[in-house]
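One chain comes next, on its own, written as structure tokens: the form predicted on its own.
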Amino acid sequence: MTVSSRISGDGKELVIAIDDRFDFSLHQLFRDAYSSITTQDLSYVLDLSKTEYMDSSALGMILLLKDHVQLYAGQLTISKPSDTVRKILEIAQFQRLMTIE
């Protein structure tokens, strides 16, 4: 279980990637990936392309990220979720709250 984050070369995008399982055990690592970022108008991309499992605590963590993003007038996009993860996001109606691509 890994959380990685990187800011793009132009400094306009923060990509947070979750590998394997996205559950409560990643709470602190996930929060650390974005909590120190206070740049205005930054695009945040949550890359779930390698995430195979996600539970309800992960949904809550995504909502906390969304609150952080809105505080700094940014945009949040969930990128490349697997079919399983996409279904979880759709059941929770996250497509109404953020872009899922």
Second form
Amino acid sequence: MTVSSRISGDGKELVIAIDDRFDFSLHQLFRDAYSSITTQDLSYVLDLSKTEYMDSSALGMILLLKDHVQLYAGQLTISKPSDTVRKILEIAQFQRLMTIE
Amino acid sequence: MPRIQKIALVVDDSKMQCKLLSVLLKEEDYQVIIANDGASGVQMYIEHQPDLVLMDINMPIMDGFEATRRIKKLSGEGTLAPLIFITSMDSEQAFIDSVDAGGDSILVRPFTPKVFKAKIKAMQRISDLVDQVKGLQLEQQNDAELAEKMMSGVIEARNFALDKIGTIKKAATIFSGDIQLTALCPNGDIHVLLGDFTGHGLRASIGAIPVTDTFRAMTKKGFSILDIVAQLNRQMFTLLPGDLFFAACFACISEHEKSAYIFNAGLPDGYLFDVQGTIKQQFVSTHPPLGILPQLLADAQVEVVQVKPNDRLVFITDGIVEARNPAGDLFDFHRFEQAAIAGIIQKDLVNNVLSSLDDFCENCEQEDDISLVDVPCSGWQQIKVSNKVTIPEGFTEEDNYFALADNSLPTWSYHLHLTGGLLKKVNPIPLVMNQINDLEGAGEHWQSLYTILTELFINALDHGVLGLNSSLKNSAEGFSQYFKERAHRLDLLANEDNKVSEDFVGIALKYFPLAHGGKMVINIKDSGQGFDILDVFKDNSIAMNDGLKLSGRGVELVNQLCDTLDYQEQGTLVTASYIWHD
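Could I see the form predicted together with the partner chain next, after the form predicted on its own?
Whole complex next, starting from this chain.
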């Protein structure tokens, strides 16, 4: 699986992890990872530590996730992007829109 | 065009079998042609282009596998004449071999006529589907080509000074999501945009036409780059769905100010190269791409740099640095920079980058649109500057007299008084120019008036209200310090919101028609401390001689464009008059 998601034991955090390439081919899988989750005040963590490459449609997919998170008053954090991915996030200035750690 | 009667080709060395299959096929309304060995089967296929092929395996001269391989090679991709092997070899190997050779199905003898007909129906259904998909593909391709033609007609063809700007534009599909625009400002500055919509293809291009319209219309009306960026952001936010956005680099190059204003929202670094190919400056993205946020971030700012006439500004989209070779390596920034530098030295940046990119990628499939603009910092259309007003034929003393008479009244006048924070938020020049265009119609002669108004307003704001010292701009470091300080003081002005501000700039216009033209008298008054105008002019004439000084050029230029230019009230009031003739 290239997109995996799990809810933490205490039910307060949803971690979505992407392996390898994050691009348009993951569109449906990525949406499925969060679209049915309607818990309020949930922390969403997008784990990009294993993502080697990301294209601009992936940035668009992250924006859709952000819309979803805001709809349910949650928090979105992008976690541990690799240098290549961090560069792409920086060019798009996503640190101005969400937390990147 | 579909044929009325479908043709089936039967390839079998047994005459008996051929006859049997023919009867069944004719009952299904096929016209049947027959070959008795593989080689003549291939020949018949070429001659008749059948809709269905039935193939025996063991035959003289050429067996069924070889004949099938040749036929499938001939029919190529995208067309499907289903080929069914008919055999009594009921083995796993026969089945595997026939699929490997390119067969679409296998039918093992003995079979009943009903099973045979069902098989043919099933195969025909698949081949109809393939035809349908092919038709749709063709339709889509035609649409995309038409749209592409329209787009390049609307967009590229109407760009300003195409001959002076180097561009690379390689679309990953027919339709590029990248867009390159240039337009001429009323004062002779040039606006450049390189943009990249998310994704590529038709989906990525829906924003291209509104972006083009807004960029051109606002440039023509005299709006600044930041005004245009803010408007495009609002427009893209309403227009584009949540996951689509527009990353773009903007530049305004002012030849007479020898400066460039740059704004990068979401593209890779832009570059300023000098004539030797040295990277003088890089412009990092300072803002998320347009269309994500409803408004620009509050601290959104253009970057201002000094440029020399031989400098070049180069913008790229991520398709260049993210292009891959067969090993999967990225072309990346360092390869791009090397190619660009070598290109500048050879005076052909575009082709050098292109060939270096081609060598690197070795015909690898292009994943994203690739785009670049290479813009020289000088050589644009010069605004007409003459030191004295020339009096054309038919221009009489009477005209002159009327224009200069003390008791003459303007046919209209216009006043605009901006205070406090509005001085940061509002650019009055497009407002004023709009009024003039509405009252007197559009015309070439307004170009000079635009320049006069812009320069005088900026002087009143910068040196009057904001109290900035133009001598700061004499050095390269001071130049950027000047613009930092300017932004800071404007922010202070904007924060004066609640109380009535004492800071203001007033603009007043009076229009006097002449028999063969007109005269505009411009008054601009500011709330600043004033200055010693004589010193500035003296400085300027020295500066013009050594050609090095950066500040005060505005006043000199205005002086050349105007009929008269007077500073009064310790330099806080300037009166300029501008005369033109039809």
